[in-house]
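Only one chain is shown below, in structure tokens, and it's the form predicted alone.
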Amino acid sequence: MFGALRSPRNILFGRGQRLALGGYVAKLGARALVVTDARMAADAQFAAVIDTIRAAGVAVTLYDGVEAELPAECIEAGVVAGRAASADVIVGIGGGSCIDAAKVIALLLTHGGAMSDYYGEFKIPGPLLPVVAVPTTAGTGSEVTPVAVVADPDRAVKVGIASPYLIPDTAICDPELTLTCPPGLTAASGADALVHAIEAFTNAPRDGDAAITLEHVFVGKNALTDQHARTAIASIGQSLVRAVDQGDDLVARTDVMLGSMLAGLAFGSAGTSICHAVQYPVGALTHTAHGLGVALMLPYALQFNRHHVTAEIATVGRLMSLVTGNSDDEAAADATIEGITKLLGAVGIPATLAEIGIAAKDLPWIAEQALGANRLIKNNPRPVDRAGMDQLVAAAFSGDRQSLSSPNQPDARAS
């Protein structure tokens, strides 16, 4: 058995939790840097949670620019502000990208550099001014991984920056800030949040040597993550549709946002895999959502796998309850797909990359860039080469998913 997991010093969940940032601030700095987006800093809800960190004695510095995607403009501005403003303690309220670039920010405000010093995995020298992570979304996990995500000017596709020094110093996760997340936002972050989980516990397991969380991020599915993948897996599984349907129902908001902190804990050290790498291209291209993305591949990426991981696929139709009665691995495999695919479509994710704007044309780049992006596809359970990266793109493309149901592969699980 071997198990590895990274996570904050403090993780605070539950309604009303978002009253306690102020004392939490306090604890860690004189002078916050507040990095969020300009309708986040619109809303009344967003005032009050402010006036927590002021009531503590803080002095609070806001930064409101934070744009989708996350340009190198915008990180520049924030570390302009946090310098302006001496800050010694960082506070990312709002969606991935307001947590991510508070992540960033901390880091450059720290270190110094170009976002590009640190592209890549354990590039960060040392620990970075304090981050607490507010998400009002349930699906990114950022607020408890060691990762951040940003659009390079340079490069065609997003690139991340991976260190455990990125993981925040306190979570804070109010299911109440989810209420006035709109449908299509709730189904895409939460069908990422799903991904992640799925992902993580699909993921090939590796030895477990002594340097491998020194040598490694991400190390892989292990007994710790899985804990978290599973759990995650059953909470967004059985409440993602009523969170989409009936955004006042905070019993499934709650479900949702709690999978989606146990799912970054979970991805946060086993990592994700090929749905990761085939929507960074594919979002380069289309500008579409991170979420509809992945989840978009998810079922095609399962089907991929599906002779590698049959256990661990019918073990998630299990959680999910989309498995019933006593059916053995392989049949629950199948209809664990299929009942993916199902709810997937239940919540407006496309089910084709044609649908999204994807050319044929595209197909060849985009599984080049995703066989490049090797953090990821070196967690695949089934080994990936062009000529499967190419299989995979183009069912995803046609919506042609039993054309990946080749058995006959190698295994990935002891590499």
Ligand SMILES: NC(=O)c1ccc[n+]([C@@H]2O[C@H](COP(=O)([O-])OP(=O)(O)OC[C@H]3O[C@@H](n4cnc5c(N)ncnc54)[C@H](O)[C@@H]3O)[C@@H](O)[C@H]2O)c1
Given for the second form:
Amino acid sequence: MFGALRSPRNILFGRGQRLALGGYVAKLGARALVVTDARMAADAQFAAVIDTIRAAGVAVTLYDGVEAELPAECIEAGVVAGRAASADVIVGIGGGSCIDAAKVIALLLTHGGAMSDYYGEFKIPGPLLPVVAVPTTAGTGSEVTPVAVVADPDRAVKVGIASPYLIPDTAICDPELTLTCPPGLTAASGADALVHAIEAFTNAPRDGDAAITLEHVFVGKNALTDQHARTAIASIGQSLVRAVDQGDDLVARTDVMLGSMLAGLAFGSAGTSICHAVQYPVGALTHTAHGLGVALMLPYALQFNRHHVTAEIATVGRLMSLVTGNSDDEAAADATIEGITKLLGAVGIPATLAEIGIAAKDLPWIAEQALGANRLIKNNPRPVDRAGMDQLVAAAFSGDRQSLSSPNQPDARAS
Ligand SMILES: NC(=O)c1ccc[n+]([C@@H]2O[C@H](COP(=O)([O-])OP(=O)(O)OC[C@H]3O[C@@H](n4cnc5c(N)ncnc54)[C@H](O)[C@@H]3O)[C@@H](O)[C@H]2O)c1
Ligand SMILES: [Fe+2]
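Can you now output the form predicted in complex with the ligand? The one shown was the form predicted alone.
The next block holds the full complex; its first chain is the one shown before.
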């Protein structure tokens, strides 16, 4: 058995926990830079949370310039604000964009240089100014993960910075903060979390030699990440539809937020895979929400991997109560893919790449760019070559999921 798990020093979870923020920030510094967006900065609940920092005797500088997709300028402006304030602790409050921005601002305040110096894995030379992360969406898991995703003006697709030093010191997850998320955001971010958990659980395991965690940030499916992935899959499966349909249901909101945080712990060490690899170029072309793009790919990715991880897919379906009776793994895996397809449709995730504006002429570029994301592709349980990637994106474009399960597929069952 091999296990590897990296996580924040503190994780707080539950309604009302946001009011512990000031006490945790005061343990870490005397001058806080709070990183958020304009919507959040205008929110009364946000003001009450920030007041806990001032009440704990910490000076607060507010930077509310975070923008969707994280263009480089909004990171640079945050670094300028942090430097001017001599910030010694960074607080990220908001969706994944705000938390990722806080992580990258802490990185540049600590080590200087340009964002591009740190693209890829293990490029950060040492610890950062401490980050306290307070998510207001239930989705990305960024509050516990070693990664931040940014837009680079010189590159067509978003890029990742992955390093254990990016993991926040403290994550404070308060499901009451997600009550204001509208249905579309709840669906896209919750589906992102489901994809994180399922990709972490179905990724290829690696040999756990002693160098693996020193050489890779994402080390594949393992005994410790599986624990969190299982709970996340069950928790999100049970409550995502209710959280979308009845946004004031705090029990459902709590389940989905627990699932998103645990999915973050799972994929933060195990890694994600082909749904995320395809979403980067698709997102660049369509500017669709990250969660919507990865969720759209999930049924196709599961079908593509169906014969390589039959037992794992069957387990996903049992955890989500999508499998009836005592079906064997083969039947259960098929029922799981059907059930997940229906669930994603029920929360409004589009079914095909064509529906979100991709044209047939874009498919070769998407396949090429997706294959280039080797840190993600290497995790997939079925080896992915160009022909396989072409099949995957063609099926997701046309909606012909069954084309991925033909017994004539050269890769199916054989490898
Ligand atoms: N670092 C990671 O581990 C990781 C993982 C997955 C995705 N991401 C990144 O996270 C980003 C997506 O994050 P997201 O899905 O949380 O969305 P987001 O942060 O982009 O926010 C989307 C919108 O929702 C609004 N919003 C946030 N909280 C709200 C609330 N409680 N009520 C009403 N509106 C609210 C925001 O103001 C914004 O307008 C992408 O940039 C993606 O690349 C990062
Ligand atoms: Fe994601």
